[in-house]
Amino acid sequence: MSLPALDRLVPAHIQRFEPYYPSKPDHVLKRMYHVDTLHRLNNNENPLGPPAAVHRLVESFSPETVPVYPNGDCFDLRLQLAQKFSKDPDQFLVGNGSCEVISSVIKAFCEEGDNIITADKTFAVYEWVAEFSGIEARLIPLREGAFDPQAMLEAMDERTKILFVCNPNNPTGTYWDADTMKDFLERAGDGRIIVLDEAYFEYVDKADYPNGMELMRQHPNIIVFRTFSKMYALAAARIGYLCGSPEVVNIVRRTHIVYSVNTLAQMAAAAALEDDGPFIQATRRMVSEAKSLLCSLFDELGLEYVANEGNYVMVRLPMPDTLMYRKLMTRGIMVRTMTGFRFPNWIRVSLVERPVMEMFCQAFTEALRES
């Protein structure tokens, strides 16, 4: 038997798409870069977590639960989310991370010839899922580091099905305030789905930051994405969710994979929501202190940087970002190179505890001096 004629079997839009290769496991990376410890500042994880209630749950998790399939649609977790946000359980769908719910929404509303609209420098999965699904992704340049509402509205046509707004934006941390959001929603009308990705919602403590959960009462075409990976520190569990009007969610449910969220993830997410206020406040204090430390360093070094909302900052380098990545890796620090986000020669740094931030500052300064 020989390899099939892949150029005949594979659709053209898949042939054009470049595969994504995640980083290697830590034990492999430590061997490659000859380091004993590796501090991961590349994925915006929360080192303070998960909350204490999740610790207790994981320690008491029974092996007898493992042979049994999880609840197929996260029934108990949806009940808890509904109670927390004063909504109906049928307004929630839970997925194996936000990436799964992104895929479910695009599959539910788009077909060949349709398009979605988002920014050119934002969370890339909206664009990727659209493109490898054969759907056009219209990418609007950021304006002063933020989503450009006017340009997004002007890009709409009769085949536009979904507009994705990452609020706050990853990686710039900029956000639309309440007035900007309300104006955009009014002008966009109710003929399309508006996705508000609020993956970093719990990190924002600004009075003018809009809450998508509340806006959907007046705009039932809104779908809100949130995740347990960032603030709640359940990244390894892979669990996120969407919320929308019952009618819209009922449509998305038709394309959504059931049984994709394991039992431990469902239980951990529910536990994380219990008395989460003190944990969120502690995390915000950690992020604020880390941000202040890094901004002072970048000011001292005369480097351009972006430090807004979220638990990350970006800095522009006087060298290729891949070179800085390698230099930091040899010192046990892993950051995110940003060329793939269309920010060539920038890196993004997660904001964590002070001792690790101080290690980063020392390693970063040494790496610059070597160049």
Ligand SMILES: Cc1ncc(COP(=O)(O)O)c(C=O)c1O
Given for the second form:
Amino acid sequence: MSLPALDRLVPAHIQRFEPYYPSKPDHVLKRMYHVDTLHRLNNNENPLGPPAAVHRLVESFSPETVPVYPNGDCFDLRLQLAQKFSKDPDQFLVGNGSCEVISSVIKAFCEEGDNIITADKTFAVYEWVAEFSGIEARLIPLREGAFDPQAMLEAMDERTKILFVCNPNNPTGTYWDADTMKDFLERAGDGRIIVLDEAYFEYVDKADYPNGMELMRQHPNIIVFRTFSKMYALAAARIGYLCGSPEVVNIVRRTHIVYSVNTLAQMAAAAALEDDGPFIQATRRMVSEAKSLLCSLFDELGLEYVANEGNYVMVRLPMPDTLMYRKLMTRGIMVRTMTGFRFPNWIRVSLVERPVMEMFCQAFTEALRES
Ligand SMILES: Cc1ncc(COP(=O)(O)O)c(C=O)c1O
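Instead of the form predicted alone shown above, give the structure for the form predicted in complex with the named molecule, please.
Following is the full complex, with the preceding chain placed first.
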């Protein structure tokens, strides 16, 4: 037997698509870079978490639960989310990370010839899922680091099905304030789906930051994405969700994989929501302290940087980002290189506890001096 004729089997849009290779596990990287410890500042995780109720839950998790399939549609968690946000449980779909719900939404609304609109420098998964599904992704350049509402509206045509707005944006941390959002929603009209990706919602403490969960009452074409990976520190559990009007969610349900969220993740997410107030406050304090520390360092070094909302900042380097990456790795610090995300020679750094931030500052300063 020989390989099938892959050229003939594989659609052109898949042949064109470059796979994304995630980072190797810590044990491999530590060996490669000859370090004993590795601090991951590349994925915007929360090193404080998860909340205490999750610790208790995980410790008491029984192996007897494992042979049984999880709740197929996250019944109990959806009840809890409905209560928290004063909505109906059927307005929520929970996925294996919010990455999975991105895919469900694109599959539900788009077919060949359709397009989606988003920014050129934002969370790349909207673009990737569209492209490997054979759907055109129209990427609108950021304007002063932020999504450009006017240009997004101008890019719409009759085949535009979904507009993705990352609010606040990863990686620039910029957000549309309530007035900008209201104006955009009114001008976009109700003929398309507007996704508001609020993965970093809980990190934003600004009076003019709009809440998609409330906006969808006047704009039933909104779908909000939230995740337990960032603030709630459940990244390893892989759990995120969408919320929308019942009619819209009923459509997305058709393309949404059931049973993809494991039992422990469902229970941990429910526990994380129980008493999240003090935990969120403590995390915001950590992030704000780390942000000040890094901004002072970049100011001292005379480097351009972007530090807005969210638990990350970006800095522009006087050297290739891959070179800085390697230099930091040999000092036990991992950051995100940004050339692949259309920010050539920038890195993005997650904001974490003070001792680790101080290690980053020292390693970064040494790495710059060496060059
Ligand atoms: C803006 C944004 N949306 C969605 C996600 C996906 O999160 P997850 O699949 O872990 O829920 C991320 C992760 O980095 C993100 O930055």
